[in-house]
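Okay, so here's just one chain, in structure tokens, the form predicted alone.
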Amino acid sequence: MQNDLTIIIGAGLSGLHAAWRLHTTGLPVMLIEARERPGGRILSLPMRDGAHHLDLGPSWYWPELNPLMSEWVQRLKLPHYPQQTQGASFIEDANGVIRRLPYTWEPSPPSMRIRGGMAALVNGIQNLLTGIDWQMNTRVEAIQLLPDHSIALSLVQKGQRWVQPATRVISTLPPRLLCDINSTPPWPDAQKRQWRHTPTWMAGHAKFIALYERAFWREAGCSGTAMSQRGPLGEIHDASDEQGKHAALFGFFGVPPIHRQNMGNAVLRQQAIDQLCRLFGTQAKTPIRAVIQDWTQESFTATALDQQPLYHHPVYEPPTVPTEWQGHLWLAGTEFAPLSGGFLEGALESAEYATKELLYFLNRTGTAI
């Protein structure tokens, strides 16, 4: 079809997978991303020599439960290794009493990590997308379905505005962010209510990472794992590479977003270091570097609704596309994955479903590919 173009909104894992799927069929694709980097909620911090990356977003996948993730790891030949669980662990109660357990609970199936961080996965897929039209630092302000059934997207890139025509669109935005895009015809009120009530996974989370010269906790027979009811970190794990050469600990803040903002990063950082000292000893006092990644401060991930803490994993449902947009718009992203919603596998699952439905639609309607 002349001037045929599929636009994918969002270059997170879901958008990258969707772009790759369509690219392999020969469909022209434009990938639009509001950030200046691909990956979305996948964000890996390189250490000084660049050989190891620390995940500020998702860190793990489970091969036995995540077939699509496993396919990508194998396709890209990414080295991977299990989360460090060898040695003692700690439990800290609300009163500050610390119990040392002689073991660390082993997840079943084991949690796996990718050498080079999850950014290695993003970079690997990106390298396969030769010939894709990338538009980074680009926001979608509005989307309009025109009388000739084409689509017009109002875009903003570094203060410059223009209208980009498209034949069809796949949005991988979290439902709450999708609500904020002006649409013509408008999103139905019932649909917007449903999207606003769908939590964005990780949007309320904050992660702390401390880098050290040595993995001194391993030398003391500890795994680096701890659970705390006192905080500020509620859950702590080893974030080092498989040999422990690049030493790091990471933890998830158990402090609600509004309290984190009131405290400020400087106070949070010091309290987190103090907690690591309580658990692992005074060697934790002087990290080489200490980093906080608060996802509630990421406007391309979180909205004001994500300030409310989640106390359980949400139940996500398959996407429902408004009637007038069916055959023109497809929805992906981990919040639209009914089986693995919230996980990396969910991002891939939803993109797989959306692209299969799109290609089926093209074949059924006789659209040339």
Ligand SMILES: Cc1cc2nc3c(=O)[nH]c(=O)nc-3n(C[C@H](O)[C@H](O)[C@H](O)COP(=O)(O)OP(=O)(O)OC[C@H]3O[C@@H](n4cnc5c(N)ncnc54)[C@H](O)[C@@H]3O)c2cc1C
Contents of the next structure:
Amino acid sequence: MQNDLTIIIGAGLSGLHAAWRLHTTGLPVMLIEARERPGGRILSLPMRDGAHHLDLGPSWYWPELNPLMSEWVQRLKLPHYPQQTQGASFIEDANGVIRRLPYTWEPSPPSMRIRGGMAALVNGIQNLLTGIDWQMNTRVEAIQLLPDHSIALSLVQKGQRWVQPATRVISTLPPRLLCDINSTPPWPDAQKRQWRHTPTWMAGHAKFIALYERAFWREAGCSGTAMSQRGPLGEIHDASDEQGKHAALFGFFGVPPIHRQNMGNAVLRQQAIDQLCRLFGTQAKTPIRAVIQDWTQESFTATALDQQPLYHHPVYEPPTVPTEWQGHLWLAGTEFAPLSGGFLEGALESAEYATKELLYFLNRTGTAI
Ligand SMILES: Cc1cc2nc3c(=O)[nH]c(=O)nc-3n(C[C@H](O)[C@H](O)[C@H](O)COP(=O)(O)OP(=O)(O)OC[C@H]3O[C@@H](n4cnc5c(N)ncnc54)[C@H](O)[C@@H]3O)c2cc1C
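I would like to compare: after the form predicted alone, may I see the structure of the form predicted in complex with the ligand?
Time for the whole complex; same chain goes first.
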């Protein structure tokens, strides 16, 4: 079909997978991404040698539970290794009493990490998407279904606004962000309520990473794992490369977003380092570098509603596309995955569903590709 164009909103893992699926069928695709980089919640910080990366977003996948992730790891031949769990671990109670356990819980099934960080997955998929139209730094502001059944997307790129026509759209935005896209015809109120009610997984979290000259905790027989009720880090793990050459510890702040903002990064950083000293010894006092990545500060991930701490993994459901939009809009993104919602696997799973349904629709309606 002439001028046929499928637009995918969002170049996170879900958008990249959807783009790859459609690209391999020969369907013309445009990927529109608000940030200056692809990956969305996947963000890895390169070390000086450029080889090892520290994951500021997701670090783990679980091969036994994540068939689509495993397929990508195999397809891209990405070296991977289990999360370091050899050695003693610590439990710190709310009063600061620390217990050393002679072992570390082995996650079951084991958590795997990708050499080069999760960014290696993003780069690998991106390299397969040669020839597709990428619009980075470009925010979708509004979406309109026109009387001739084509779609007009209102875009903003570096302050410049323009309207991009499309034949159909796949959105991979978390439901709360999708709600804020101005739509004509408008999203039904009940739909908006449901989307607002669907938390964006990990959007309220912040990660702390401290880099050291040596993995001194490993030398002292510790795995780097600790659980703490005192905080500010609730859960700590080793973030080094396989050999422990690039030594690092990471933790998730247990402090709710609003308190983190009141405390400020300088105080949080110092408290996190003090905690690492309590647990692993005074060598933790002088990291080469310490980084805080607070996802609540990322407007292309979190909304004001994500300031509410989550105490359990939400139940995610398959998407319902508003009636007037059916056949024009498909919804993906991990929060629309019924089996693995919230996880990397869910981002892939939802993109699989959306692209399969879209291709089935094109086939059924006799649309020539
Ligand atoms: C700290 C942290 C740790 C995590 N740990 C793990 C883990 O260990 N294992 C695991 O499986 N999962 C983990 N997750 C979850 C995992 O990161 C997500 O499930 C996955 O990355 C979601 O991918 P996605 O493509 O669905 O969404 P996103 O990555 O959020 O992609 C959405 C994209 O849309 C873009 N966008 C937003 N608004 C607009 C707009 N208006 N116009 C254009 N583009 C827009 C965004 O910039 C983004 O690139 C973690 C997440 C975080 C934050």
